[in-house]
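Below you'll find only one chain, the form predicted on its own, shown as structure tokens.
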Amino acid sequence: MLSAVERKVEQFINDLNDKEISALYSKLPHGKRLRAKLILKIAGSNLSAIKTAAVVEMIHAASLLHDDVIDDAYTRRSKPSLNALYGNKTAIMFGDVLYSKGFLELNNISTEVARIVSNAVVQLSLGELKDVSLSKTFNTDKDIYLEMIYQKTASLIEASAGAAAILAGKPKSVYLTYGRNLGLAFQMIDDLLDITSNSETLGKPALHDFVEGKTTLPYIYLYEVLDDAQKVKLRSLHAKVLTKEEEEWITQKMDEHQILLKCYAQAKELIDEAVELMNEHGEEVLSDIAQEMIDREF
């Protein structure tokens, strides 16, 4: 039913009768659809459902918008983003245009439904923030990197779930747990194949969170083991374009360290109950759902 998604999303960009706004939503990678996936899983397919999916699809599209601005990154899945081909104004302000539609729709589907989700944008727009100035640090702190992707990420899967969960009348405390477990692991995951994935897979180089500034989990975790001289040499690679060597020199001491897997064990704790709480309740689907998560390669 992500075909349903698609086309109440054109429809809401249709009502707004602007060309150039019709013009940019058709430039839009659609990715992946996993929130709107995981709300017709838990919710089924009726039109509350549906509405459900495609504001929050707009609502992620348009942090993604202003993410690729704040990143200065010129491309969105291996392609130009639009901020490269229309510019940062353009792209700022078609993704406000995305948010404002996305709560006027909101207010059309439930008070309790709407109360989760913006709350949840308000989350993201203030791990956004803390993601920009944690990004001028070394962060050695992993509590405050993981309250930061918990808002950054997290917040809108979960309450993805947890919406889906009102609609259909099922415990949305069981929901909420597993959409947040789904999205910490789903960026720790992706932090690690920033670390592993070629630039053709990544559609960006290697390495590119460090060199942008992010010190993301893989990062914490291998400070905490180097010796002092190698700490400092750690600290002074971040936020640098990187050489050929200074990149050999962190992945090596991230494979004698064996950092990766750490992280990769902390993702998959977080998977594993999310799993269990669903199979509890009956939902293969969304274990299976899970699984796919932690079992990407990297």
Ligand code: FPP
Given for the second form:
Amino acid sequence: MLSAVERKVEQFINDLNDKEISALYSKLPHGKRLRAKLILKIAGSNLSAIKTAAVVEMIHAASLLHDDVIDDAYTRRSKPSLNALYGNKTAIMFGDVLYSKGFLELNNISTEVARIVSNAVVQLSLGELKDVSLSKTFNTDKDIYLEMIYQKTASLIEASAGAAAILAGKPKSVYLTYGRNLGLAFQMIDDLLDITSNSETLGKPALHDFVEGKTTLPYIYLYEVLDDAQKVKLRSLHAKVLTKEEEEWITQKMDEHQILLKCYAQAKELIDEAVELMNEHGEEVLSDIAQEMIDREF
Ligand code: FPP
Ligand code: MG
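Next up, the form predicted in complex with ligand FPP. The previous block was the form predicted on its own.
Time for the whole complex; same chain goes first.
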């Protein structure tokens, strides 16, 4: 099923008739295709759904190309990122080609689908900007973090599910909620994995987010429970390269206060709601997709 989406993306790339773009595309790791999977599961494998899925995956790939430049990330999915291989300029422009071609193709689907997807890309961009701005200071506000991850990650997953519901004539609000919850939980788990995984399993250095200045949910919760002296210490470690001892201090404090469990429980609540919603609507596969997300190894 997903291979139809791969073929459609390849067709869109081939339309451009540009050797450099084709070569760059061949170097792009494909990832899980979560958004495409949701679209096809909700709307079925018809041409409009396949095109929507292809466009969304191109936009998503573009956003990660830009994100790796912004985050100075030299690996993506355990492989060298495109910015590491070809430099920032090429990675940015390749991203621009992918998303502008995606937008061009979006015009050939439906106005409503175009509106929901393009609005999500605005949110995505606002969310990424917020992520960048927030990482300049030590953010301790949970609501600001949640709003940022909603925009940065959940908005496109929400829009994918919503657009597919529109194509299938299914109740849009149900699928929007499902996508939103899935997206929020996905990013919360991604932020947890940044703490629990090492460079071999995750393909990026441990505690990379904090080093980059990102106070994700675990750091916000940890900060809340530390005493005053420890709060000062955690702040002093923010956005700097950590020694082994400093890294261990952070992870040991997280252990002591069961911070990761607390974050996991919050993500699980969102997943439980999504699972229940899909069960109520007889969407077993979508329910399983949500469940699998929370059952990942930590
Ligand atoms: C990953 O976050 C980043 C995103 C999900 C969104 C990135 C969005 C943009 C760069 C703006 C939109 C741009 C275009 C071209 C459409 P992360 O750094 O927390 O996750 P990671 O661990 O996967 O890097
Ligand atoms: Mg990143």
